[in-house]
Amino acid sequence: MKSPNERERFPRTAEAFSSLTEGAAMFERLTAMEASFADLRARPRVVHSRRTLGRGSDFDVVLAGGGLSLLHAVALAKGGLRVAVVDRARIGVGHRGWNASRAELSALEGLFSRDEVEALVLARYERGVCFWHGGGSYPVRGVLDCSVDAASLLRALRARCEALGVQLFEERTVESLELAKDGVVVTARSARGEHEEIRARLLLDALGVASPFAEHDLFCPTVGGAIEGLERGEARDQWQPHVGEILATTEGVEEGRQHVWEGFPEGGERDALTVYLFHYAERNELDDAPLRGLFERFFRTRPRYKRGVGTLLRPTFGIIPGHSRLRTTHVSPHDRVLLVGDAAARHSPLTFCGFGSMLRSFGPIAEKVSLALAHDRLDRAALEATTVEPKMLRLLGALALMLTARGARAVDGRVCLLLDDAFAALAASGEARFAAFLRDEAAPIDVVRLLGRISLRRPAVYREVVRALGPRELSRWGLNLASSW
């Protein structure tokens, strides 16, 4: 399928791949992928302009980046805006599946009925579940209960955008943007290498990893798919049809790094199984191979977290940014220039999940954009304000730095312990507040709370963490904890 070298560094990955009827073209999208990611010149080119546009803007908003983020552009658009979206794949399609609560999808009513959106649920679960390498096992409800047929999702979004006459242009790659006095300059590149301009008033930078604006700390290579054919049961190593298993490790710190397994039944007519499988990492801790090497553990080490042959119907990847609002980062980098997606990693840094951080901001974000595009308030200070965050995730970054190679350091790589003091401490608080944390929506005063009860079992906790984080980004957690109040 690819060349010799390659498929002796990624054997059961090019095995897997080449067993699949899109295979190849998958296998491209991969390493593409891994090489954007890598090389910083691959992203758009940033140029800074004084000429004026004036009433030379074709649009109010233009979105570079497709995908989940198509939300913002419906709910811009149901706002009477001028809207454009311009993305490198063909705009609407999706294989993977998400996960969210029920009430995080109620936020998709206003933008489809209640039928349609019931009809996007493929399976509903009891309970999820936590459990970690050596230690117990935290059932919980209301957390990630519902998975979403994305691909239909998409398709949805894609229909409401071209009903409301948003345009859409796809399979172009975004080369530069241009930021002029009162607006933005995307110039989009075809694959036949022909060159378009798309003015607009405002930029939404949805390109994620690839976002020449974003200031990233962390990220999450993840990797995975559908699998067929797995064992079911009532084992940690085997999967029920109605429990999801949110967050679970099969072994300590391995390879310098705490991998994490997530599991998540499909329903419909498959007797599926999502599996994922992640790390956390600083930049400076991934190598030239982020995903093909961790698609390579998971075909080795997949039988440690769920038994059977297992047949991969579909893949699923990508590196997914964070941010441990440790460090200075903005979500509006400059005038007329706003973060959303991926870009903006407002996702939670203990779940990184990106859907439902985005069904609960798309909404609110329309509406203050909507406001400011209105009144003209399109100034870097006007864009920060309509950023939509609950509190906790500045507080919660540092455990995330916990689970980086340095943070498995500083815990002497007892990261699965830490993990389970401080998951029994949150059984511990009742079910009602461990689902609020894993939503991120706990308050402050929980957090600090949760931090006695993690210190009470392990009274090492914050040396540990002291040894992670340094002097200054402890200082840096100590203000997000006092601006949080």
Ligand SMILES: Cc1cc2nc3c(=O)[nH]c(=O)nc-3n(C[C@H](O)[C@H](O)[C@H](O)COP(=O)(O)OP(=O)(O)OC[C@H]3O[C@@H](n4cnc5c(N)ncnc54)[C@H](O)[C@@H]3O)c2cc1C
Second form
Amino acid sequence: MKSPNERERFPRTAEAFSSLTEGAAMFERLTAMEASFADLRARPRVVHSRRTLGRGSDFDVVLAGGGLSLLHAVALAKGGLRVAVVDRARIGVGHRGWNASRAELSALEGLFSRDEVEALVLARYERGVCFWHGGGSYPVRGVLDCSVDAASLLRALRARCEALGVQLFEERTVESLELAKDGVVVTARSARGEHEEIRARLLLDALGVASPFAEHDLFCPTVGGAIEGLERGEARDQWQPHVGEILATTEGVEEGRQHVWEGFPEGGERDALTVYLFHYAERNELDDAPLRGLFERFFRTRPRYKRGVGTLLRPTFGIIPGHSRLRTTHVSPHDRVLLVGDAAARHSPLTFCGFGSMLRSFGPIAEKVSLALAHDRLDRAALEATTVEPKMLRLLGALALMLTARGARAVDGRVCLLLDDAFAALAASGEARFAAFLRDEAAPIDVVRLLGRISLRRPAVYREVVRALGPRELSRWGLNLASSW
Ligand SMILES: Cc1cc2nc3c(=O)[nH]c(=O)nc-3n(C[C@H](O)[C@H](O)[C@H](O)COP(=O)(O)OP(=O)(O)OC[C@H]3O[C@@H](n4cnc5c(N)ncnc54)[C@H](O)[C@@H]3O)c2cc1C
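Structure of the form predicted together with the ligand (previous: the form predicted alone):
Full assembly next; the chain just shown is listed first.
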């Protein structure tokens, strides 16, 4: 750990990390992630230039960022395109635990055989459940019911990239993105300080929360990891191997925030549960240590969520960005630039399931991008048309804002009760509609009906929403409703 000061400020986190192999390096990564999130200048510089590359493009597509967005690289290279990927870290390495809905995983069958996809699934759950402090439990089937071996998936994607001739520029930090007249130049720096220029006809910005183009306005700091030694059983504070807990709370608002747990059994050889703690936030609510602070709370309050001593085997953490859709956002902010993955944040601002959203979207995007390249239609309008997002997401952002600190103030801290009313209304609408809602598949009319049902249980809800959002955001929400009809 870096300094005694940090050990004093984050004692539980410091202790838990110090007992892990590579714990010191992981703690460094945690602080570096927070620092680069806070410092907007640490993002790559965008340079607008008038130069013409002519025939000087080495690639059709360059992906800045090579995390899960490797899915895009493989799909595009499979179509015969010349693809490059640049990432500051090793490419195809990771040990995050991801869950996804079974139906979403079938998209991988376009890249791997069915048996290979099956082998990536570590555990399948009979059902999922959401439960709220002081409220009920709401079971649901067919939602986030598979846990996926992220390390194997990323390794397999890297191997596919290599087999398809994708050029990997790893351990290179993207410093600038030059938007030339007929292409894009990515300038990357190696650890030894050497600079390299990568020229392509199209840039896919897959930099996640570090994207210099993205207009994220909601954030979900998430910490946790795989934990061994927790008690099994049927009580809320125990876990069952065939149940995935999608959203759960163990207390009301504390420290001005409504914290939410997620827990899903890892499957495989270990008797471990992947446990995450997160909260919804706007940027101005996050201090200089949004992840270390949350880890302190994680270690302190985890026994409220699941009983048992619990040993952290592998920490995972990150700040997942999102959009409320109450401000205008673009997936193509400039000609020849398309945002994908977390940078585009086309996932639900309620569940923040970027993996599922990426599984749903990489195939259709690759098809449309290939066509756009074939016809040399790389202007903003053509690129905007490559991405279609579920219409219901335009309406969900305002609801997600009700879970941030300002929402908590509007409901006088009773966020759990609001959640309980909302989920009771959802469950009453029938399991199919409940599941469709959590998989981002509900129609806008269903969201409106849901609001009607919530107001029957909780007449104050309209006043609370008006108090949280104010007239400008409310009218924006009204416009979203009209445009999604
Ligand atoms: C703890 C945690 C648990 C999660 N669990 C789930 C889950 O269970 N289910 C689910 O659906 N989703 C989950 N998510 C969300 C999911 O992980 C993300 O949506 C997904 O990984 C986004 O992938 P991405 O490639 O778009 O972005 P990222 O994974 O953020 O990748 C961005 C890449 O850009 C690189 N980069 C950044 N800046 C630079 C630079 N200047 N130069 C070069 N490279 C750079 C980074 O190294 C990184 O590899 C979870 C997220 C977290 C943090």
